[in-house]
Structures are given as C-alpha cells and as structure tokens.
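Here you get one chain, nothing else, as structure tokens; it is the form predicted on its own.
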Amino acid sequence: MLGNFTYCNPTRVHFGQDALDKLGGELANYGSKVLLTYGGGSIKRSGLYDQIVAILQDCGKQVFEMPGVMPNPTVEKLYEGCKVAREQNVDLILAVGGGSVCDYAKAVSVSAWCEEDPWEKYYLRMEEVDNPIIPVGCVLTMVGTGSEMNGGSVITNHTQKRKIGHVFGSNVMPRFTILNPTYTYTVPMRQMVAGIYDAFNHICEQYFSGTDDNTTDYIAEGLMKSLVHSSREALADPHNYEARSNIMWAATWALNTLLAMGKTTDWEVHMIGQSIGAYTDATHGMTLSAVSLAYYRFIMPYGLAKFARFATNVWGIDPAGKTEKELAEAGLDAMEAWMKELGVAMNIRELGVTEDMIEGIADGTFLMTGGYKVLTREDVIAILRASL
C-alpha cells in the first residue's frame, strides 16, 4: 500500500512547438535583472540564443551572462556564478540547455546568498537552505535528467574526487519550464541515447524497491514501456516529433518527484555512477548504463518478485514454463538487448575506469538503504569489477 505523503510540485510547464511564446509572460513576474546561463555554443548555432535574448530585451530585462556550464558542473563554476548573481543582485536565473545547466542554475540559486561555503553546507553536510533563494526558470534543449521539474542539483569537486547531488525542497524547483521537443533535434546521437537511458534508470531507481502493491509501480511500468517504444522510433528517425515529444515528457515525469511518493526508492546505481563521474568526467547517463546490469543482477535475488514482474509487464515476456528466477533473468536480458540497440556504454572500461580506480570509486559511493539490499563497500567493489 502507499505510505503517507504530501505532494507539491510548483513548476509550471509550457510544452510544445510554441512553448517559447510563453516566456515573455513568465518574465513579467520577476524584476529587471536576469542571469542567463548556458553551456557551449549549441544554442547560438541553433539560433535559440538570439530568440531568447530578443525576448529578454523586449521585456526590458538587463541581462548578465554565465556561459560555459560544463556537462558535469564543477564547484569552481558554481563559485563563479554565485559571484555574478550576488554582485549584480539578479532577480531570476534563466537556464537554457540540458540538465546540467538546470542543475547548475539551481545550485547558484541557493548558493549565491549563502554566508558560508555552499559546497560544504549543501553538498557535504546536506543542510537545508536558510538563506534567500534566487528563482530559476528553464528552457530545456536535452532530455534525461528531469532537472527541469525537480529540486535536484549535482555538483562535481574534482579536487576531492566527489560528485554529489542534493535534492532541495519545492522552493528550489524551477518556477517555470519551457519544453519544445524540436530543441532536442540538434543533440548528437550519443547524447540523445544517454539521456534516454538516464530517464529510464530514474524510473528503475524508484521501481526496484518495496514489495507492496502501489499505483506508483504501475505508472512506472507505463513510462518505461513508452520510453522503450519511443526510443526505437527516435533511433530510426531522430526528427520524429511524436517520438521526441513522448521521450521529453516521459523523462520529465520520470523524476519530477511523483514516482517517489508513498514508496521506498533505491538510487544506488546513481550513487555508483556519480562516483565514477567524479573520476572520469564521463557522461552521466553512460555511467548509469555501464553499471546497471551488474548491479541489478547482483540485487535480483533479494527482489525476485519485482524483477519477474518487470520482465512480464515491461518487456512482455511470457512467464509460462519459467521459474520466477528464469523470468527475472529474461527481463534483464531483454533490458540488456535494448541497451545495446541504443548504443549506450555497457561497461565502465569504456568510460576510462581502470582497475586502480576501483577502490577510490567505492570509497566515494554513498550507500543507500531503500533498495532490496543495502550494499557494503565490498559489494560495491564486486559490482564495479563485474562492470569492467
């Protein structure tokens, strides 16, 4: 049964090919100073940058820019953004890009007015925000993280070899999000499939836990089936609007906090993947794909019934003549075959992990308690070695 919970998601979503038309109305709700943050040059090459700057100017906004947000935003970049946001006393941070840019904007929003080191306060001590927060809005250009509709923010500290996420409360969630599936067309194929697997694993992290019958798991199964179906259509035709729009919307719902309501969740794949990212700076979705199969095969005996259900309800495998274990294994085999279709990383060696990094990665992995088995450090090392 579902446990007790309070659900709130204040993010207003504008979805579709004309979604950017709503930006002007959203901007009217904030003061005159906007910090525009984005990644490399893709939004300039696509013309989106010029469109957004024109809207900002038409709305009478004074624009300060923070370009160059990297795929795994660093603590040094965070400090840089905080300095600009604080010195200019900005009224809104507008993130244009993928999940990393959205994560970064939220990190700056809570950190700019923090009176101590935000890395120490929010990412190491995991404390709540007790200082003024700068509102954030997002224009999404790549799907996968769900950061456009949640309070999560992941920051990397290369010096400490730590990549840590903090899930902030609803007061840090973006106030609005612009979702136009056509903006994702220019994303390279490798980034597209990494985002698809990232979204799929977000659902897995919330699905593979608990033994009760709850509505959330049925929603999760539908989202997973939708992602698998649409991913195949997008692989065949990356400009298939129906496929790309379904992927974008499923990815948003995969991590807008809905699926976590009323049940336990796991998140160990993410903890291992993030620790790998701290060492290799590899694409986030690829760090997840590279360890997923080893992890799920490791914990499968402890949650056998759910893995058997996964095989039947997500992959359509006929249970006739199979033991529960055989059915569960067939489900993971089907997932593996689909991952190979996508072309995601299937082992951590592809990402630059070497044997001498294993123990350090294990040391940097947070051990979660919500899944079917609470891992030990030795378990993490075994999973990493099985992922090589």
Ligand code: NZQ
Given for the second form:
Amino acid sequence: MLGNFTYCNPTRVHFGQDALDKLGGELANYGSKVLLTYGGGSIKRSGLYDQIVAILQDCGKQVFEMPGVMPNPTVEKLYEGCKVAREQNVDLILAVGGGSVCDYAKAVSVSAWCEEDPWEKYYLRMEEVDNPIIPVGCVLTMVGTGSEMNGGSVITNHTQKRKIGHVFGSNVMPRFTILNPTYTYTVPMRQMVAGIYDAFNHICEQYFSGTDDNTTDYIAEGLMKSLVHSSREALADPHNYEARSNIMWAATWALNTLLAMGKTTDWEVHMIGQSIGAYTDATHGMTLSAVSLAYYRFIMPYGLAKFARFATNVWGIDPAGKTEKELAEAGLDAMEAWMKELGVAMNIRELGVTEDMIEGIADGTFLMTGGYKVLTREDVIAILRASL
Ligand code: NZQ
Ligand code: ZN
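Output the structure of the form predicted together with the ligand; the preceding block shows the form predicted on its own.
Let's see the whole complex now, leading with the same chain.
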C-alpha cells in the first residue's frame, strides 16, 4: 500500500541536442555573479567549456571558476569552493560535468554560508539547512548518479575514511538542468558502464524493498528493461543517439525522488559501496557492481517473491517448471551475465580492496533497515569477503 507523501520535483529539465539553447533564458533568472565549477578538464577538451563561457559572457555574467572537482569530491575541495563562493558573494553555481561536479555544487550551495563546519553539520550530524542556499544549475556530461535532478550530495573525507551522502530537500535540488545526450559520447567506456550500472542499482535499491503491490515497482521494471536494452545498443555503438538519450533519461528517473514516493527502500549496496569508496577512491558504479551479487544472493531468501518477480518481469525468464527459488536465482544469474557483458567490476579486489581493509570498511558502512534483511556488521564482513 502506498504510504503518505508530498511530491514535488522543482528541477526544470531541458533535454535534447538543442538543450544548451535554453541556458541563456535560465541565467536571466539570477544575479550577475556565477561560480562555474567543473572537473579535471574533459569539458575543455570537448569544447563545451568555450560554449558555456560564451553564453555566460553574452548574458553579461561575471564568471568565477572552481575547476578541478575530482571524482568523489573531497571535503578539502568543498572548503575551497565555499571560500570563493562566499568571498565573491555568487548568485548562482553552474555545475558542468558528471555527478561529482553536480554533487559538489550542491555541497558548496548549502555550505558557503554555513557558520559551522559543513562536514560535521551536514555529513556527520545530517542536520537540515538553516542558512542561505546558493541556487545551483547543472549541465550534465556523464550519466548515472541522478544528481542532476535530486538533492543528493556525496562528499569524501579521506582523513576520516568516510564517504557520506546527504540527501538535501527540494530547496537544494538544481533549479535547472541541461541534458544533452551527445555530451556523453566522449565519456570513456569504463565510466559509461559504471554509470549505467549505478543507475540500474539505484532502481534495485528502491525495488528490492517491501512486499506490497506498489506502482513504483512497475515503473522500476520498465526503467530497468529500458536501461538493459539501451546499454547493449550503446556498447555496440557508443554514438547511438537513441540509446544514449534513453540511458540519460532513464538514469535521471532512476533517482529523481519519484520512485521512492510512498515506498520503503533499501540502499544497503550504496552504503557498502560508499565505504569501499572511502578506502579506495574507486569509481562509484564499480563499488556497487563489485558487491551487488554477493549482497543480493545473501538477502534473496528473505525477499524471494520479489526476486522471482524480478526474474520474470525484468529478465523475461519463463517461470514454467521452476520453483520460486530457482526462478529467483535465474534472475540474479541473468543480471550477472549482463554485468559481465557491460564489463563492470565483479569483485572488490580489482578496486584495490585488501583483506586488512575489510573490518574498517564494515565499520564505515551504515546499516539500513528498509531492505529484506537488516544486516549486522558480521553480515557486511561476510558479503565483503564473498566479494573479494
Ligand atoms: O573530471 P572530468 O575531466 O570532467 O572527467 C570526468 C571524471 O573523470 C569524466 N567525465 C565526465 N563527463 C565526461 C567525462 N569524460 C569525458 N567526457 C565527458 N563528457 O568522468 C569521470 C567521472 O565523473 P564523475 O562525475 O565522478 O562520475 P559520476 O557521474 O559517476 O559521479 C560520481 C559521484 O556521484 C556520487 C558518487 O558517490 C560519486 O561521488 N553519487 C551521487 C548521487 C546523488 N547525487 O544522488 C547518487 C549516487 O549513488 C552517487 O553516490
Ligand atoms: Zn549510485
């Protein structure tokens, strides 16, 4: 049964090959000072940087830059961005890049005017925002996280070996997002498949929870089927616009708050993956793929009916002649075969995890209560060992 909810997603999305034409109109809604933030240089190589700077100049904006946002943005980088945003009193933060840059922009947005240490306030204590928020706009270049249309912001503290996400409210979500699938053509294959698996797992995290008849689960199955189909097309031809645009849109819907409405969710794979990220700085999607099979096989007996449904409705497996358990196992086998087709990480050793890190990673893993089995620390250790 659907629970009570209030649904609002305030992010205006401009989608398609001409989406950047809408940027000027969006910029008109904000003051003159823009903090342009981006990653390690892909947007300069692709020419997108020059296009965006030209639009900003045409709109009479004064541009301040915060380049060099790394994958898995760090708390030190957050402090650096806050300093510029505050000193220049910027009116808008424009993020151009992948999930890391979008997450980073949101972190700076809530932290620039925060009187306390934002790492402690927002990430360790998970407090609400009670200071001015700088609006954020995004131009997405790498697909997977859903950050372009949600309030999530994940920051890594290497000193403390913690990677933590805060899901902020609708007042922090990007005010607008430019989604042009052709920008993703230059994403390296390894990043592309990591992003696809990330999006797929976002759906799994919301699907593998609850036993009620829930509209979300039907939407989730459609999104998963679309992603699997389009991923195969994109693997064969990365410049297939139809495939790349479907992947982009499905990934946005995978984590733009809609699926979670009125429904319990899990997120344990992400909790384990983030803790692995804190130890290894590995690519986010790969930290998920590397533990997923061990995790889902571990919890499968506790949510057998949903795993059997997953096998039939997502992977098209014929239930005839199979017990529920055999059907459920066949679904996960099909998922495993697809993951191998994609070429995502299938174990945590290849991400740099060593035996001596296991206990620390387990200690850094939040234990969630919405999945089919509430894990213990020992369960997490067993899943990590099975993923080595
Ligand atoms: O830095 P540049 O040079 O731009 O290169 C990036 C980066 O090296 C490159 N890239 C991006 N667009 C490109 C491109 N290279 C060539 N052409 C392009 N068009 O790709 C690399 C990875 O980028 P990144 O932004 O790190 O990837 P992703 O989008 O996967 O973001 C990962 C971060 O998002 C967080 C993750 O934990 C991680 O920190 N997440 C955010 C979520 C949210 N907001 O809800 C949810 C997710 O579960 C996730 O936790
Ligand atoms: Zn994710």
